[in-house]
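Heads up, the chain below is alone and in the form predicted on its own; it's given as structure tokens.
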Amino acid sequence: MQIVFDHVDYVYSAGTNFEKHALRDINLKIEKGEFIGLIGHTGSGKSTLIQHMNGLIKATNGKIYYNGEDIYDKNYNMRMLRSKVGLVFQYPEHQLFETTVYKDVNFGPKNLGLDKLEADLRTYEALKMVGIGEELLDASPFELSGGQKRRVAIAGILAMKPEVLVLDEPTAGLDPRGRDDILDQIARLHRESNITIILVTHSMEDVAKYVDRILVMNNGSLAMDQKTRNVFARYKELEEIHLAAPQVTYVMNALKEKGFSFNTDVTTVAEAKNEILKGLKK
């Protein structure tokens, strides 16, 4: 077990005219090695939720535990938590600040107090993992493309060897190829290192393709917490909270309404193709 939310509430600007209840009685367990999708309409509480995971925001009420330890305990090492739960923001410019790509990625491990050799090894390893070559080591991170900036921001977190990687809209604004490249690398990282991944996204197709479990936020509450295909089977409930299922879900349900006996419990185009071919052979 890694992260536990126990009856967590969060109120912005409590006691003022601008008071807003951003999280309402969140109870949640995130286990080691999971690949989780976090979805919800704008303002549903997604960003507030993930910022609680590494202590950037402190809950108004409730407890949060990391590997069984209360992160709000007086003597808890919050610096250690933030090295273990890495958060990559939606806009990489918010995390990039050094003069070169190498220095930017190297900052995290160096700040952990590692010796130069270990910090350098982690830096090279992290850059390799996200597909940034040596030709960009001395480049300014601010002169890179949007996709490259995201890779460098992710590498900066990976260099600290986190146990949990939280990605807030990591593909926003990228073209389809850039989006697939980033997500494929994240999926490979998950397979090879068993790191816990929490992916915040508006793309239902991406969620369907990559994640095993979905958390659905609605008005600060956790509306659903199930396996991916089980959440998308509830597509009509998703629509009621201004979300949707992948397009393939609607196609398969439309075919079923036309009299085809296809299984609608599919989430990707590849699964739908196999199901249709299998049904036609019958």
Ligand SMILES: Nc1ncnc2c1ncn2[C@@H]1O[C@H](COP(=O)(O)OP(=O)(O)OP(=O)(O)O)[C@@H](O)[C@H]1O
Contents of the next structure:
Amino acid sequence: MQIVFDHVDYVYSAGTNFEKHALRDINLKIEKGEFIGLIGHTGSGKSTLIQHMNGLIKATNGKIYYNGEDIYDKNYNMRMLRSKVGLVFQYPEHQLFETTVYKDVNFGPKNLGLDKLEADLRTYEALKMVGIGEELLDASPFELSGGQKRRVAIAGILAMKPEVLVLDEPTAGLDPRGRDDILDQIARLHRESNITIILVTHSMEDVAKYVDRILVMNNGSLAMDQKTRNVFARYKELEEIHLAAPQVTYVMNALKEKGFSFNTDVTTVAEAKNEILKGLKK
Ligand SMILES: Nc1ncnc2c1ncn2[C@@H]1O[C@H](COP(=O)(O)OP(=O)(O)OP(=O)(O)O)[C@@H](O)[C@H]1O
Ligand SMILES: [Mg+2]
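Right, the form predicted on its own is done; let's see the coordinates for the form predicted in complex with the ligand.
Whole complex next, starting from this chain.
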């Protein structure tokens, strides 16, 4: 699996009064097994960017390659691409529509034209992956809690066996417990199946905890594309584009300014604790 964006531009409603240049000259390469965070202030182009990955939106300019193949080639199998790159929209529970949890998750694989047994197996497997137990199979999706609904929606995508799972703010509107549940499940999925994950989020704490690499969008451009700790080390630049590093980054830098020789290159509370203890022992 590999996704390449080559000088991608996207303009909404070109030639009208509503024209909006939403992506500008995006170049990037995503490899199999990566866990990537996509951040940026509201309106910076995150959702527009990810909808290019499975061909839902077609670039106004530039090319996109999936496994080296040009997805805009006239013979390209877009349907296949849609099943390989699973896109979970923001508030995916709004797209639940079947009468039971089981049927909802089963819908995608059934539609792929798989035989019944294979579609059934995938449905069970996907529900298991997101931690939805058998007791909920016959429940109406609408009876579930917010977090459960969202997990069912994610299972619906996983049942297609995508190579890439793209999640647009999967924790929006959930309480802290529901948020951690979803993210922990996603992290486990990543560890166990080595699926490529792209997580769109507004939470710096979440990207710090989970992702290896961060893409920062600003006004339609890709402002940064680096390892997590390298992006947070640029916290002053992040602030200029209305973002911020996680709180621990600020704590560590404040301690350094007070004369402590701690390594400020940490991104989570656990790492900060270790670094401080190590520094104090010295
Ligand atoms: N259907 C559309 N028609 C016209 N303009 C749009 C459309 N969808 C998005 N835009 C504009 O394109 C720009 C990028 O929007 P996009 O939704 O990709 O941003 P985002 O980073 O996902 O924002 P958020 O964090 O609020 O979800 C914004 O200026 C937005 O107003
Ligand atoms: Mg968005």
